[in-house]
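What follows is a single chain, given as structure tokens, in the form predicted on its own.
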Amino acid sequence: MSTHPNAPAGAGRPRPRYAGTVARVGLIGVILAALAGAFAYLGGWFTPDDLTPARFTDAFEQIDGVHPGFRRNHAKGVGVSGVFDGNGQGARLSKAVVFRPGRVPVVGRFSLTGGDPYVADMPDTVRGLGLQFSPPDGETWRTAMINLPVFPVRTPEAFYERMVASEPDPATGKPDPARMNAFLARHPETAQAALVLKGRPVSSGFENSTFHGLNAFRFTNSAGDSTPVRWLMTPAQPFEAATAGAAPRDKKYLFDALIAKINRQPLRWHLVVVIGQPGDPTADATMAWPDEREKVDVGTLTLDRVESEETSAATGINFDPLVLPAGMAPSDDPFLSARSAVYSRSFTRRAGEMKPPSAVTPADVEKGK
């Protein structure tokens, strides 16, 4: 992939041979193997054929088709901002400005899992939010969350060979059982995964969502002390539930839901860090951290503004999980780097492509007020 401005240090110069065997040495720190190891084999570094984020980013046109101008995943979805209300108590932890007592400006991003722009809003349909934080001192903090408490699959590898797995079969329009078993027998932490999903309570509206990162971090605060953390929004909104086995009202009713409360008054969510302890598993979204981890509410998201694709500045932007401010970095999960290599690859082709109108207009929007 071409590097983009936001890709992490060095994401496009060309590793020496000899780094994987430096790697497996121990010469490195943990953390820095795993994700050079990562950046090499996203980049195609070792040879030809591996898997590239150009492979990945065509996987997701082969799903769901070409639409220009569109993200590759996460394609439908409208722009919010607001503020970010530090309360200070994050600054025990990190010692970035965002967790100081203060306001910081928010741009984000709603969205749907997969590439279709134009796909019928489903209730257990993955919902996404992308953010950007932008405080004063000038270091933007961006982050993608869903509503899932963890991730179906533990790699990028793995990432890959499931979205192989669920392409339709032309002559029947749906997955085939054999591929999709053969997968799943190879990778039980999936399976695992889907019991924990399977069982949790999916909420009416993108409103009500409670969003996680999943993806765990490390925090530095201004004592050089560093903490394994997890963050995610909670509702300030009240839970509903989705009513099971109703059809939708129209194809974009979340959509529709969602630019009606808005403009009504503004939502709000908290972001709660969850502090891992010894023996957490940092390079696994697959797995939970135990409920009894500290969590730790260091501030108020309001949105309190809704625009279409059209108009929104949060459709320009790359929310790249890499890009972090002083006081935040990457842990040893392999799939932060993944996510930033395929993100720069998906905002390369669309920088690129004639867009034609979104599903979410600007009349829709301006209906909605």
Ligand code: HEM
Given for the second form:
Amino acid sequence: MSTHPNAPAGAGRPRPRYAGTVARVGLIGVILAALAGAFAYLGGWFTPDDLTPARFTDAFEQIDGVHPGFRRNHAKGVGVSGVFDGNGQGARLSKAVVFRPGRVPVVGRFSLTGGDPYVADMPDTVRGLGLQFSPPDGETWRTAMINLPVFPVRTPEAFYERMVASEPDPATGKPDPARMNAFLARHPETAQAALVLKGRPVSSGFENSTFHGLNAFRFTNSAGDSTPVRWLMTPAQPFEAATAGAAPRDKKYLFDALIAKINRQPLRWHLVVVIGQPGDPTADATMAWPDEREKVDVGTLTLDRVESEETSAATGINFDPLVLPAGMAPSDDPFLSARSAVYSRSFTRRAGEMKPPSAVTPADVEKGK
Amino acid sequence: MSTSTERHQFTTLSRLLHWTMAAMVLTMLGIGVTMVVSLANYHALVSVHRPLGVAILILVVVRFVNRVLNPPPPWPATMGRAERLAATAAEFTMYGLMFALPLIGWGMLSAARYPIVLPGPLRLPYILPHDLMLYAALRKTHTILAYLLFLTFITHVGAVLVHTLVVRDGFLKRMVPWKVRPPEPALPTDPVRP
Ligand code: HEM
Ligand code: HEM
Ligand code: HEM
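Starting from the form predicted on its own above, please write out the structure of the form predicted together with the named molecule.
Now the full complex is given, and it begins with the chain already shown.
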């Protein structure tokens, strides 16, 4: 470059000395290396042991295997759709359009926890319900709820630790109780939540399950008042206890029953918003809020259609709990951002894979009609 | 539009755009690689990543129009033909990437049917059909192009620094935010040079 025949720039000045040039080239090298290093540092290249969304997702795959095209958690499920009829009671809490009086189309998905899409239905396997509310003239709201009244862990890190601790030992095929006990010793809140969960009544099916959002959020109404809230879906279908005893023979009995019931008559839930008071924990889903907290029934969910994952719109939806309309915002619960990050990773992986048929097939859905 | 005193420097608007966007693009690259490895800050960072990226998309269009209206000052004589070509190619690669990356970001969120939320009441419409495979391909492309933009940026800064510090032709002055006096008229080349 500097040997270009017309070079005028250096002509008036003394030529840089050789050693000076080497130092300057070295300086440039240092600057560029620092820039690349900063980029790599931010991208986590020097901290491979950090818990990242990718490592979280890997853990699901490690425990339940890689099932291409399926969700890495809550892998087994069916799609549903229907409507939500808001009664207007929610408007005093949140300006979100879904809470105005009126009807909003809903797409959802019932699921069982775990990364195995062909797992056998069991009464006490955690059941999930993901919902997307799409008001025609408002913003989309998504939520993913489960049928537990409290969550077993308080932080994403504890979730991961517990997941790893409950991984079956290759030697015995069973989780190592020593690891689990060590985990519980470090996490008394999990032991505490386990007591609550042990005594919980388990319902007979999806249709009479109560689904809890668990994580706290903040609602803001049109006057700008902000309220900490949690929400749940309480079934209009009467409670019936799950039959205790031997494992059911039908591997899809929960889904088959859901299909049959929804085809007989639409299933309904009330969306109940629980209003938190100052001092109620918003960053600890292992703790229920006191029973006497005000609960507002803000509308009715009606699900009248069930579909297998092969045709359901729910398959293409990431029920990211932070897809929120204006009027709803995350609380300080560390779960929310972490869930959003891990769901995104799981969604991205499955989106690029060919999915084999789901456990609950279109034929199963047809049979239930 | 460049006046004769500015012929050795990019116009004020060009320089303003260059440094504003350099800061934005570097922030975006940093936020991008940070958020995908973060649990606690993922949501906060994505919430900045989307609108900042969209701002880059708008600014790069403005900047491209400005570039056509206000061509760069002539290359210094310290640059050979091949180097000028390479520099121009790198600059247009950066233009291309600053346009493509946010557009792909928008497109991939459209294909995945994520609401594309900007601050306040602003939302972007979907520009692609709901298609998971399309989303996956665009998501991968977004990563590859972002890394490519980072590499081009490193090359760009490396080349500017080599000129400024090693060749010492005052190359950086072409783009520094402040006004620089024009250089002394160039001396005639040494006639006795072999
Ligand atoms: C850090 C904690 C958690 C992690 C890492 C996690 C992870 C995941 C992942 C990877 C998926 C699959 C996402 C997809 O591919 O679309 C998923 C789905 C789901 N999660 Fe979580 N989850 C967490 C906490 C929770 C909590 C607290 C709840 C309930 C309140 C919940 C309820 C659900 C439900 C219902 C689904 C299924 C949604 C659907 O049908 O697509 N998860 N979870
Ligand atoms: C991500 C960050 C950056 C981007 C995207 C970028 C992009 C560009 C582009 C597209 C040009 C062509 C001029 C134009 O059309 O505006 C240019 C020129 C220039 N940039 Fe950068 N730049 C970045 C960072 C930097 C940095 C950190 C420096 C300083 C070391 C720098 C120094 C220059 C100089 C001196 C020129 C003038 C080159 C010429 O004569 O064409 N740039 N840059
Ligand atoms: C110049 C503009 C942009 C730059 C430099 C940029 C850069 C990046 C980078 C470096 C990543 C991380 C890639 C990886 O490591 O996998 C990323 C991810 C991402 N970007 Fe951008 N981006 C830009 C514009 C946009 C725009 C406009 C949007 C949306 C409107 C967007 C949405 C996203 C999303 C959603 C992710 C991935 C999040 C996830 O996988 O969970 N980006 N971007």
